[in-house]
Amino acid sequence: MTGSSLATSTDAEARRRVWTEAGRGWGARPKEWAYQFEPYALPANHLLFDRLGVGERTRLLDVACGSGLAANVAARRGASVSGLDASDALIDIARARTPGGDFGVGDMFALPFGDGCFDVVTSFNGIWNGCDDALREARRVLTDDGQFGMTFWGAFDRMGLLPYFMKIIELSPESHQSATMVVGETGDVVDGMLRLTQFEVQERGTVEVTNEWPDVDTAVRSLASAGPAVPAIEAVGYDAFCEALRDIITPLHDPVTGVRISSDLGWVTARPT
């Protein structure tokens, strides 16, 4: 094995480990994520599908599809949907939500689909800074006249969940702190990532999304279900992590309207070059 091929093999193995770890994290509390957290993204789902013209006969793949909420929205528009995720627990929910869809556990860096299979490929907060190979795979499975769309966290000053992410960074082992911060940098580098992977940016913007829960306990359980929380939970314990979140969320609770936290997601659409 040559030096370059050894490096490629090592990189691929590292990506697989990260992807497997992501599946373990996001699948740790799948029902809480699917039913109490994931619906926050619905405004982004609808906006991006509008921009991409998703409708009858669209062949759509959602990468890092989680529990399949976005794919379900697309299916209700008439699209033929497929989804791939690292978590088998979340894929089980995706299959239950959309029985007519094609959902499976797989690697977004090595999509199990042939070239040019899809008219549209999307990823909602699933492809981040450094995931260029996932974009190359998205390009490969798109038709030449297909479209790609993705979302990512917006500006920090428009991120109501920022204190939550800062608490995760504070409580996580040092080895995971930088990874969480890199995620937040995606909006700054996404145009360059797309150019390097043979895409041309078409449109870009922001959309406001809102997490809403009836009470503090529900909010805390929901926030603890997101994948980035897992390293912090493993470091300090679930109960201690939830108590730390409670200190953040309690001041945001309104006895009449519950807990509402708004943030901006960035979005971008692109076509193959």
Ligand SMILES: C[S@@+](CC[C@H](N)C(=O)[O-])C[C@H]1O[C@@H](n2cnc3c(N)ncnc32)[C@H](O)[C@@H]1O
Given for the second form:
Amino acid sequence: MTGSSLATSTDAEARRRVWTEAGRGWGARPKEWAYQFEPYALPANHLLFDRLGVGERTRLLDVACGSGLAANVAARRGASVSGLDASDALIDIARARTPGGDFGVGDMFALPFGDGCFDVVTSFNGIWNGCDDALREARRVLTDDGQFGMTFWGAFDRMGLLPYFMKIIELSPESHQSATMVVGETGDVVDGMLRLTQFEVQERGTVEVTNEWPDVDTAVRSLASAGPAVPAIEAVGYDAFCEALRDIITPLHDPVTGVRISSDLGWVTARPT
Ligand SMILES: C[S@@+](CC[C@H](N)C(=O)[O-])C[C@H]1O[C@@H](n2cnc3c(N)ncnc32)[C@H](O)[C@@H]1O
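Having looked at the form predicted alone, could you now put up the form predicted in complex with the named molecule?
And the full complex, kicking off with our chain again.
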């Protein structure tokens, strides 16, 4: 093996480690994520699909599709849907939800699709600050007159889940803390990321989303299923992590209506330049 091919294969292995590790985290508690967390984003799914005109015969790819709820919403509008995610456990649920869809496990930085084969590409809280190469891949698989849309966390002062994320950062090893913080900055940099990757921004806005749980235990188990929670759980143990979350969630519990936590998601739509 030559020096350069050795470097290339080492880079490829390192990249593979990163996305398989992300998939391992997000897939650690797949049913809790799919059925007790992912539905919070439904208002954002509908809003973005409305803006992008997703309907009969739209060829749609959802990048970092998780357990495929957004793809299912698109399929119910008549779109022909594909989805890709790093977690095989979440992809199993996506396939069960939408048997007619085309779902695969893989890396959003190297999409396993040919050039120009989708009318619409979306990503719901899947492409973050620093993920410019994922946008380049989204652009590559879009037709020249296709459309792109994505969501990300909105302003911190409109983020009911902020104390939860702060607790995750507090309990995570230092090596994982900045990764969680960088995610929150996506709204500040997304226009520049899109311009750099040959997109022109069309529209931007915010949409309120709400996590709803009947009781504190369900809320805590659900919150423990998100990928960023995993390094904290591995650091302090599942029971201690849940105990720490319980302290945050208990004051939010209403005996009549349960636990309701609202946050803003930012959204943006763009066209290839
Ligand atoms: C916040 S979740 C969003 C999931 C889904 N889009 C939703 O709205 O619920 C982020 C997702 O990105 C996936 N992910 C992280 N890195 C990835 C990568 N390099 N390639 C593909 N998927 C990735 C994770 O497995 C996870 O399902």
